[in-house]
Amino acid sequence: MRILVTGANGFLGNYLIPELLKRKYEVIATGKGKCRIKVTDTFVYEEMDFTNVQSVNHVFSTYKPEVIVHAGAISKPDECEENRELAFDINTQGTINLLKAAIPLNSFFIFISTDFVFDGLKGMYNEKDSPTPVNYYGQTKLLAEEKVKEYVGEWCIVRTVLVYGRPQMGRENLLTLVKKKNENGEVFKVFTDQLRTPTYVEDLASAIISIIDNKANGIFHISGVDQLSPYEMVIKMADLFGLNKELILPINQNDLKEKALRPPFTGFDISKAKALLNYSPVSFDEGLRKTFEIKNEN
């Protein structure tokens, strides 16, 4: 099966390829710039701007996918709140054109979306659960999995929440950038106000193959199991690694004036994906352990 991925270049991305190629599935890896994708295994990889339709239509035509994980956006909210016409262009628009492009190969179309198409005042969100998004951020994503709803081929929403694990391309996350500039003696400030249920990447990699596997459509909330606020899982970072959790100062989103609103509690039910994809996400502490690479004594 031929399988094309956007934003390969990214975090997840980095992760989904080689568990697709042991898969011995065919991968049409896409992404803007050179590949920065660390596999050894033989794989097709395409500069490809899916803002640009004819970038795209180029690209469709030449290896006429059967799936696509359409995983490539533009994810950082104060991003999107300054510069909308991007935002909408990358994650909207994007979306759109790849939809159809689709349409004459009858392609399953996944689409990676986000717990920020939720106002966060309940938490703990189901797939039937109605979003109502509080920044640009999450209407774009919204506004996205409306169109990927009007497909007419079969497709799949995957929404996940805080993505974490062990950078490969040199970016940082949460995680990892508290425990360096802790290790430089550098203060980080980090919400004490936010819930969220964080999700290992390899998790979120194995559910998207077990959707493919199975192709299993409509909407599956991917996340983990505990509910954490972000100050919660640096400090059982900082815990694991005896940093001086002196330098991590909590606070409230009202103490650091944001472009982009976050939506306080979300955090995902994920009993559908358990009962039909078989999935079983690792405890935070296991993932934290996977993140820094520390081998489980017990």
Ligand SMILES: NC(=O)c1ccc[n+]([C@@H]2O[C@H](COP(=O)([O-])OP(=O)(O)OC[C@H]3O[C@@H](n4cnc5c(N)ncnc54)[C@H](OP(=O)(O)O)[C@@H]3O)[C@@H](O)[C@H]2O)c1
The other form holds:
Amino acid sequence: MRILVTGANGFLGNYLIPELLKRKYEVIATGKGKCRIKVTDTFVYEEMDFTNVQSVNHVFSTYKPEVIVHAGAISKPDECEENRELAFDINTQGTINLLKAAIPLNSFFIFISTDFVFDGLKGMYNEKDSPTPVNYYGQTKLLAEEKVKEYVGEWCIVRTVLVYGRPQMGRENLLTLVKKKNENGEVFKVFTDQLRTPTYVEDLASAIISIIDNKANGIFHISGVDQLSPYEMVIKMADLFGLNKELILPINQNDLKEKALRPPFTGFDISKAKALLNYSPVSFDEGLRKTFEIKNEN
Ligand SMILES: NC(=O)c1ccc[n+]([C@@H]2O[C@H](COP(=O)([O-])OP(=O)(O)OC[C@H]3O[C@@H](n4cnc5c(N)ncnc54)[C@H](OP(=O)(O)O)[C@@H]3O)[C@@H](O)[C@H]2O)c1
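We have the form predicted on its own; now please give the form predicted in complex with this ligand.
Full complex below, order starting with the chain above.
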């Protein structure tokens, strides 16, 4: 089966591509600029900016992908708030461009979306809950979801939450950043008044593969099981490494004005994925050990 992945140079892409290759899928990895995926297996990489219709049509007509995993996005909420036109172009129009190119091929279209489509008032959302985003990033992703739902072929929307794991491309994430700063004696402020069910990146990759294998349609909520605030996540990491917790300062959303509002309580009910995909994510403690490659003593 030929699988085309967008945003392949990104965090998820760097975990998904090797897993697809391990399973002997034919992979067409696409991204902006040169290939930055660290894999030794042979695979096809094509530069493809999906806001460029000509480039999309060229790659699709060359490779005729049977499955598309659309992971590429501008995923930083503050960046989206500041650059609304660009955010719409990449997150919404880019998705429309890919959907249009997929129609003649009747490809299975898998779109990676976010918990930020919800307002964060209820928490532990299931697939039937109504989305009402509180920031522009969420709006652009929700608009894209609506277009995916209109796609004539088979489609799947995979919403996920705060993805963590070992960074592959040098970009830090919350956990690795705080560890580095703490070891340098720097203070770090972390939110206590947001709740998420953080997702270990390998779990997300395996759920996507299960969706491909089962041709699972519709919306799926994919995340971890433990509901934690970013502060609690960081404190667990600090305990693991015996870091100086006095340098980790608990703050509220009101203490730090960010450009984009954040939904306070998200987190997912993952019962559907457990039942239909056999999805079984690791605990946050286990994901933390995997992130820092600490062997389990059990
Ligand atoms: N990470 C999370 O916590 C999280 C949570 C919920 C949902 N999601 C969703 O999950 C998906 C994957 O996230 P991620 O963490 O892997 O994000 P990421 O590391 O930021 O990767 C996104 C990739 O998309 C690429 N991209 C952006 N615009 C593009 C364009 N016009 N054409 C081609 N490629 C383009 C970026 O290219 P450059 O590398 O060149 O910038 C980047 O490599 C996204 O759709 C995101 O919205 C992520």
